[in-house]
Structure formats: structure tokens, C-alpha cells
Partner chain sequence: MPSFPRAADASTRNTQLRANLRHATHTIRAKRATAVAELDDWSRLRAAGAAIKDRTLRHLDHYLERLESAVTAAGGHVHWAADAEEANRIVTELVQATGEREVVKVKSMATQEIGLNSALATAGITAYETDLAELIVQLGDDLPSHILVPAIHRNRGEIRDIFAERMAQWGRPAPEGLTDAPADLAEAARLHLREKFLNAKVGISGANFMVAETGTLVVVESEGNGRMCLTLPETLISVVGIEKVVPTFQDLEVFLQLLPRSSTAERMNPYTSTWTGTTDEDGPRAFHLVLLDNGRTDTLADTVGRQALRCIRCSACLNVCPVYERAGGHAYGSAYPGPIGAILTPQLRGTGSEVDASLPYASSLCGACYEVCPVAIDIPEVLVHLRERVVEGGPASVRGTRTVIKPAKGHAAERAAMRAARWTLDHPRVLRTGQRLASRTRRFHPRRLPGPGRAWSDTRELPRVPEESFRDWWQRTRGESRTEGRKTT
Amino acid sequence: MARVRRALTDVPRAETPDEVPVERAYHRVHGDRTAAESVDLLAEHLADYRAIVHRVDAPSLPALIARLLADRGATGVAVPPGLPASWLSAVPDSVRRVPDTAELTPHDLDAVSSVVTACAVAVAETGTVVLDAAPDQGRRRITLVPDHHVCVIRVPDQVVDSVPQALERLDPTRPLTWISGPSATSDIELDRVEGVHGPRTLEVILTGPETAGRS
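How about this chain only, in the form predicted together with its partner chain?
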């Protein structure tokens, strides 16, 4: 620390950090959208980065989740402690529920094919969902080790337009995971390949009153 101070002898002693000007002339948001337009943009941008997007009204949500798990041949599903019980109500009992508890080891999780979670907020301009490890999302690891992540976004409440708006809503003391599309690499001749380590398939469900009748 003494070295740092010695290196800064050109800085007047009385200067405070706030006296170094930072002009924030950039936009808080890019464009003027209705709530519905923001949701549309989110869906478009999620799909751009190869997330699979579904839209459904609240009553049809359990059936959709059951179908997505069945389509993948899921034999087990990781379940965050605070996930609304109704969301998995249509999933047959033959699919093993694996609750997210402290005892659950990475090896246990490796044997689970799918996970269903909610999210904290979603960013339309970038096509990002943010998880903050709240009870309906569980610990960070459950959305990492299984190969198939189904993430439910409540629209329009959980959708913001921009990165600045998302940060305003988030609590920095919680561990945050920002997810934009499934795990991907371009390390081999810049060919994009999905999934080296994280889930290879990300399915996002937009659900809420305004999505009724669309799919």
C-alpha cells in the first residue's frame, strides 16, 4: 500500500476520488419500449444465443414443464427448496425429485439430468437471465452440473430492458449468475460449440398474464 501511495505523488493530497470527473452520459436504456415489446425483445435475444424459448400462460405452465422434461427423457430433476409446488405438479412420479440441500454433492448432481428454477431478473437488450440463489433458484451448482436447465421468467414483472436497470434490482451480497444462452465455446477454429461444462440446453419459459394464447 505504501508503494501504491508512492506511485501517486502526482495526485494532489487534497484531491478526493469524487473530484476525478466521470461523466455518465450513456443511456440507462436503449430505446423506448412497452412492457410487451421488452418481453418480445428478450425472447428474440435469448433465441439468438441458442436458448430455446417458450411462452405460456400461468395455468398451462405445469403441463409445459412436464412435457419439456419428458421430451428430454429426464429421469431426475433437481428442485430448489422454494420452487412453487404447482410448477412440477404435472411431472409424473417416475421422475425422481432431487431436492437442493447442503448434503447434495457434485457427484449426486452429476446423476441428475435436468433442473427447473425461477430467476431474479431478465435483461431484454442482452438476452440474459440472472439468478441470485434465492429459494426458488437454489444454490449455484444445481444450474451448473445437470445438462438441461429449464428457467421460468415471470413476465412482464421480472423483465428489465438494460444492464443498468438489472444492476439496480440486484443485491451484490448475494452470489449472482448471469446466463446468456447455454454454455458455449469457440476455442476450436472459432466454431461455436454448445456446452463444454455448463448445461448444453437452456430452455426459457416466459409465463404471465400477457403471454396467454401465444406460444
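Here, rigid core means the biggest group of C-alpha atoms that superpose within 1.5 Å across both forms. None of the values given here were measured: they were computed from a predicted structure. Positions refer to the first chain, counted from 1. What changes on going to the form predicted alone:
Now that you have shown the form predicted together with its partner chain, what about the form predicted alone?
A lone chain is what you will see next.
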């Protein structure tokens, strides 16, 4: 603390951080990519982090979501309040919809097989998906307790190249969750364990006009 005080001796007491411009001369993006190339890079890096990546056009999205839930044997799915209704239109009624409400407890969520959400933005260079608790994503806890997370990214609109570009789209006052692959940790012997701090399985769906005919 003494070193911090000495470093601040020439700073006027009334000065605030906003009054001093900070030079940000670092590269905002590495390389020159088209929108399609950025989406390809995102898919590559998501897969590197052991996320399961799917590509589908918008009309085929409901059927894909229904198949992914069926493949997991899902009996219930957590649903954010603003999730487009059409996304779950192909999911049979036998799969219980669990709305994200204030009454929903961690114990309730622990009995839910899967969660389906949208996202705020995705970063191609890092393979990161960012959630900001918007209505189509729900509160943070619904993406932390269920063991299977299906996240839909609208491409290319929600894909940026770099973290600085992502920050420009995000509101720092919102609860932001940065996801790079399924939850995982390692002990001192580097034994990897998945599903400790969040979903064990992350499936990402890239959907949009550029994904038509690709899977």
C-alpha cells in the first residue's frame, strides 16, 4: 500500500479516472477476416475447448434443438422468459418446460436436464460465448446448474473478432458470464474434471443465412 500511495503523490485528490484519457494503442483485432471467416474461426476455437458445434439454417433450428435434447434423454429444459417460442416448437410436450422465475431454486434446477439460451455476443479469436442475462438468456444460475447447455448464436450478427470488440457491445453493469467451453478444472496432477462449476456439456448452435446447408 505504501508503494501505491507513493505512486499517487502527484495525483490531485479531486481527480477522477474519467478525467484522464488512457491510451489504448494495442491491436483491436488480429488479422483481416471476412464475416464468414470469423464464424469459421469461432467454430474452430469452440471445438478446441471441447464444445460441440452445430451449424444450421434458421428454419431447421427447432428440429435440431429437439434432436439434441432427445439425444441427451432430457426430461426437462430450463427456459429463459424471452427465448423465442419457435425454438422449442419441435420439442415434444413430454419434455417439461421449466420457466426461469424468481421461485426457481437451485434444488429445482438440479432436477432439470438441460437449458436452452441465446447469447449476447461471441468472440472468434478466443472461442468465447458471452451471456448478459438478457430475456433470451435468463439469469446466470439457469446456465450453471443443469448439466447440459444448448446455446444458440445468431451468425454473423453476434460474432465479433476480438475481446475489445465484444466489450464495446456489452453493458458492464449487467451480470456477464464468459464461457469458453464446458465447465472444467484440473488438479495439481493435471487430471481434467468437467462439470464442476457449470454444465458438463456445452452445445453451440451457429444459425443464420451463412449456415444454410451446413451441419
